[in-house]
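Let's start with one chain on its own, the form predicted alone, as structure tokens.
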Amino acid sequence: MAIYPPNKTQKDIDEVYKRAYERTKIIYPKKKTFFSPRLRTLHQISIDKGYLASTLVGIGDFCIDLVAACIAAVKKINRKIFPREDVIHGTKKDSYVTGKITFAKKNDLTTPIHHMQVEFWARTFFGGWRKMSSGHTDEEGVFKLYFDFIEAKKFKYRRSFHFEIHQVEHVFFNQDSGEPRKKVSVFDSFKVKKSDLTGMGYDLGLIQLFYWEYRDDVPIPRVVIKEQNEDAPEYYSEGRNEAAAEQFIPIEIIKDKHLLQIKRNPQSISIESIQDDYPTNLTVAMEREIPGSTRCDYWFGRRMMNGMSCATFLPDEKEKGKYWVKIFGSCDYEVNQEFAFPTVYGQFKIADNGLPLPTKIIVKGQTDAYNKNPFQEKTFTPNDGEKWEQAKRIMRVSSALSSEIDDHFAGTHLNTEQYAIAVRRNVRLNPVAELLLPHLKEVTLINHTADTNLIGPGYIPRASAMTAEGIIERSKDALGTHDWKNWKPMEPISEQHTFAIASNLFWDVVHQFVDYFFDENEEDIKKYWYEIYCMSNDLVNNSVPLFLSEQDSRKWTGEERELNQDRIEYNHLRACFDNTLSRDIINGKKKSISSITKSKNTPAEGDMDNLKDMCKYAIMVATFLHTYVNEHQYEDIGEVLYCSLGLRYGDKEDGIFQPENDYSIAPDLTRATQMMWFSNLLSRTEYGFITRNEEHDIHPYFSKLLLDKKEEFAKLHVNVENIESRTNI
């Protein structure tokens, strides 16, 4: 294949791309009917279990939904009959309920939970609620709620009172004024006998809460979730669950049908029929109109620059005008012996049209089942004919797997979760909670789902070289190159580098929004600085070590040293990571995340700017950076033979250097349908967008700033209405 398919030009490919893009845009299906299968939560989906199987299941699910709806209706009626009015009953404050709240986890027992909202309620014999007192814990986790003793002893109140601990569940904004409203919910409650209220005060003692705990079983900052539907620190909104059901049930049904076919009659199904059953993706649509349009050098360079992988172009030190893209494969991570994951270096030149053209591809590492030398190399150029085409496919696949783990899962999902945990554990009264919580919510839930469906026993370890243990270790290393300090978006290398240009444009919008928010709330941000101090400590203390800092470089061989130095240089550049900064060392480990502040009660010089930069970074990662890679997955890994997440070694001497029609190196039938399920899941079940603002949880000024740039983004092939407000898929 030449730069373009035979007798075709760049204009031909650009035009077919526009037509294919319009034809394959995701359109959400109609609302479910009585007989439609149900999906109650996103966590319910499974990669290999047929859940949505029959009309009978649909009827059963409808009955379950009906019962749940009845229970919810009863609760709603109960709330209307017995409302909780925010009025304190009693006039004197001559008695109190006191105690101290800390975390309950073993290594957290001495850590107080500061500024937690606490309330003391009574109930009348007729069911009415009466608030006796409310307040917050102090910096040491101590609370002292004063109430009217005589009022509490009145006959109309029942024998037990209720002490409640509340948490902020959601933040909403008035869409005209921008005024925030926090929705709180009861996290835990304790009954206090009326007969115990006898003296000046009643001491509830030490209350220990399992509240937004850090996991101990992984080397990555993750939150503890024992059972997502019953014992999670947060839950999906109703709208998010409904959107997942409406958007994804058709895909789930296709996958279930394929798995049944493979089990009962595998001769009745093929990779081609699997591909045809799923919605047509971008590359399939283009190939149907112009064969070879997505396999040519022009398209290869264009997608490397602006597709799912959105590669970083490192200037070639020896050849001016040339750049290197480096995809690091299995390296020293745990892998299986079925799939290849070589390291691939691609050299590109920037053509007159501003897009990169591949000039050389170097494949390093094991590519067949026989020669296992991890440092063997094979070099290819456009003059190598069919082998050049195969080398491009290998680079596409290695790049897709690397992007999926390093950029998508670690770089956005896990990266966002570590900020979500630190904010949830510490920030309540500080306005920064109102700024960040809408963008950090639900990420812990989707990451928990990924543990089983995509990592653990899920899809990626089955359909690629990486084992679950290898993914965890690789994710830890990837996080070791991410930090908010001195971060800035990728620099564009040409006018056609639309990903980088759009990133910088969105970064400008985030700057304006966060600066505006801080100007409006500066006094209260400083007033509750203690929360920022604690958040900063949690972020740093629980962050992963600096990339490769735990390895003893003195033990590296010459080949290992060269590879690891390349990894450090390139990954720091890719993550825009400032390796010149001094880093905190905790328990002998050099931490990757920078401290926001060392000042406990008031910000020191530069601390407010640090906090601004951290907030900007967290929002950028949770919104634009996640949206971009997530949205492009359906385009770039939505065709099995074009780009899966792994190529099998097969049994031929040339290993993975085979044409596309050699199915011995392609995913098998089961993994082929799971591949399509996977790519559709990640791109089709979106909900929660900045400008659409379905739940009124986005500050209106942020939406306005983004809409004002709508045309500028459109020129860069970015629809601002599709930019997600949080990472929940």
The other form holds:
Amino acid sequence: MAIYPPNKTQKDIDEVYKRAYERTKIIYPKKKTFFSPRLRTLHQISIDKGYLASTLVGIGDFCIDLVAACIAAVKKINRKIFPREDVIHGTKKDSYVTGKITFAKKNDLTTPIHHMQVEFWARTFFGGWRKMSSGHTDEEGVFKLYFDFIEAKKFKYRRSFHFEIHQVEHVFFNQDSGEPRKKVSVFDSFKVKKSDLTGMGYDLGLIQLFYWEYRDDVPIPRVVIKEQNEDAPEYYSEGRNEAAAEQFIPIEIIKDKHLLQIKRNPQSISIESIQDDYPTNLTVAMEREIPGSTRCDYWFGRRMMNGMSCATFLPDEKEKGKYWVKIFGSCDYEVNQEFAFPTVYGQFKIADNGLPLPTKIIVKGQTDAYNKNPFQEKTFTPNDGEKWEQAKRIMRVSSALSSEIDDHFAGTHLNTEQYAIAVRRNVRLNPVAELLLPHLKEVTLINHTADTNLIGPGYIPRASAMTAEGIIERSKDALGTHDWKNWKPMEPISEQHTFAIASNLFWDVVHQFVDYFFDENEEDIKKYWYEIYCMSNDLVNNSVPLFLSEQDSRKWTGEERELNQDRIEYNHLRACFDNTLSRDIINGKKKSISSITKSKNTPAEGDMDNLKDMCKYAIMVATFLHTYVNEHQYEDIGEVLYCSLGLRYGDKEDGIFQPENDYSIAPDLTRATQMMWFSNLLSRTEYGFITRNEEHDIHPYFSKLLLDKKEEFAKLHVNVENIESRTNI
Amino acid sequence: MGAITRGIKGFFAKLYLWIFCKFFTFIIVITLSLKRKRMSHDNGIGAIGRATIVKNQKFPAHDFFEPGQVFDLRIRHASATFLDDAMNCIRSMSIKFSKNEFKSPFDLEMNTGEISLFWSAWSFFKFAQLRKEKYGVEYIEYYKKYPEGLEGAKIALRRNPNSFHDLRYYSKTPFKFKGKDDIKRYAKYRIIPFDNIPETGIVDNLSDVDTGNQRIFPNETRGRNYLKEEYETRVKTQEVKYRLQIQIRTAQDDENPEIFNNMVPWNEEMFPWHDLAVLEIEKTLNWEDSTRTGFSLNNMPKTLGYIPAKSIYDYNSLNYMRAHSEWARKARMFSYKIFKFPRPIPNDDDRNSEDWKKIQKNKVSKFLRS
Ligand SMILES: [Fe+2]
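Given the form predicted alone above, produce the structure of the same protein in the form predicted together with its partner chain.
Below, the chain from earlier opens the complete complex, with every other chain and molecule after it.
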């Protein structure tokens, strides 16, 4: 196929794109009723479990929901009858409870939990809550809560007092004044016998909290989640679960139906029927109007530049005006022998319309079941007819998988989690908590779900070349190219490079917002600098080593060296990673994340700017960068034959170089429906947007700044209303 | 209405304190006194001499402390609670202005350390409840729960002092002091060596976890009775003199109750120590006379007695409780008559021990057989 389908022009495609986009864009529905099917939490989803199929499960769920609703109602009534008023009872401060709070995991036992909110409560014989004292732990994790001893000894109080450790669950903002309000929950509580209070001090001793602990079982900074619904460091907001359920239930029903059909009557189902059952995505809608509109070179270049892959265009040193896009395939990561994942280099020129047009595609590595040489190369140009079309598909598929693991999972999800953990472990009184928590919340939860649904034994290892081990190793490496320091968005290479232009526009908004926030809160940010110091230490100490720095480069063969140097150069450029910075070396490993401060109590010169930059970066990654790759999944991997995450080798001699209608290389039926389920799930269940501000958890100034640029973003095909405030899907 | 409620509540608080103290004394009588034991200070040595009230008085004049007046003196030094002088113990000095076993116009009971290990009747109850002694290690749980108790122990424990004579003893909880001018005041007392030689036996850098370990050092060469023996020799061979000192503050209407807290020493700049009397020791008493010696906070002039307490949580409830434990002493004296006199602590190898029963066993069995 040529640049455009026969007898069609760019204008035709652009118009069909607009119509298809309007038709297929995701509408967020209204609230459900009590009797609609429900999903208690997002973590219940599974790629192959027929969650809604069984009547028994349905009845069981209804009962559980009923019990949960009753418990919630009782709790609500209880809270109404026995409110916890923020009034200290007693006048004197002549006695105190003391103790020390540290983390609980081995290797973390001696780390104090500083500035943790602690409270001391009594209950009257009639159940009323009476606050005796409140305060925070100091830098050593020690708390000393003074209270009125004689008041506490009064007969009206029950025999047990409650020492409680509180944590900030969510941050909200008054939408008029911008004043933050923290929703605090009890993280842990201990009973203190009234009779043990003797005046003077009472020591609760060492309290070890299993609180935002780093995992030891993966080489990536991840938080331990024992049980997502009951023993997690954080929980989804109610709205998030509801929104997920609304969008997810119909998709789940389709997948369950397909899995049943495949099991009972495989003849009744095909890739086409699977595709037809799911909501029509962008490429399907466009193809229906103009066949070939999404397979032509114009669309290929346009999506490579501004689609889910939002590729980096590296200027060709030999041919002026040309660029290389490099998609690194399986490399030396663990792969299976069912799916191909070749490395693909695409050469592009920028056409007069400002969009890239592919001029050459080099496929490197294994592409059939027989020749396993990882360094074999095949070069194609637009003159190669059908093979050129196949090469484009192969590049799309490799790019989709790479984008899914390197950019989406590692670059945004895991990248955000490492900031979320460091902030949650350390930042509490510093206003930076109010700035960042709304953008860093829930990422750990969705990543925990991804561990099983996306990685082992989830979708990607079943539907692509990568094994679970391979994904973890690859993600760790990918994370090694991400750092806040000196980061800036991708440079646009033409006026049609809408992804890069929009990134820069959003970056400007983030700059304005964060600068404003720092101006407003500078004093307290400096006052609680110790929290930043500890956060920086956690962030750096737990970050992964620099990309490929653990490999012994002296052992590389010539071909490996060439490939790895290409990977380092391209990935550093892609992640805007400044390799010239001196970074901390811990236990012999050069850490990928730069330190924000080395100064314990007050910011040293440049430290405030460092902190600002880190905050800007974390917000940028968790919001715009994640949303971009996440929402484009529905457009770019929402059609099985257009682009899946893997092409099977099949048994033909030329392996994956087959036309789209050869289903022997396409995903099989199960994986086809799972793929559709997966892309729909991830794109459709977004919740928590900056401008919609459903929970009032976004600073109104941020929303306003973004809304002010609505028109500008719209010209770049970005709907600001759809930019998520956090990475939670 | 508020005044009536306060009055009723105050009455019940005092009633509870009274019942609490009586009940506590009853338990002491049953569990210790009738077994010929004191509550804690069994391991001690008595002595007699004289006390001379200083002439040049820098504290408000008081009828009882006439300048230059000489009183008879009976004292007793002891180590609490173990029957082994070489352990890390609180040491005590109790005095009475009389040579009698008990009867006296003025008694004081003092311990080492400027602060104590407990601060009210209720706190003392928890202290007793959480002792959990085993092989010379005690109060582990108490020290964990009560930081001031731990601090008090660190400050008050004395390991292997050269002599009872070297140490400083404090009355800690204040007493009344109503002098000739009839102004209401409070007083604290202490005893220091006359020549103010440096104190020995202070343990530096005692760790939190080790404070409860009062066991003798490994390879300890000092005997179980070394301190009593040293004192006996010292009194025989050299002059043994102390200064009894007093700290005075005027009572205020809006008193902060913390001034009665024995865990909070009074500022010495504001309330300096003044010499009250010189105590001269003439001879030590034998085991039996030493053991018979008893002290009571009731043995004080009314104008110098203990400060009334309002509840079991009142800092003054400690002295109130001491004063109300008279029956324990009487029961002990009674038990001496019934069971014969308790044997002295042998110089044997039963170290780190507080096993009074074991020491008395032979005697008791003999008594029962006879
Ligand atoms: Fe995502």
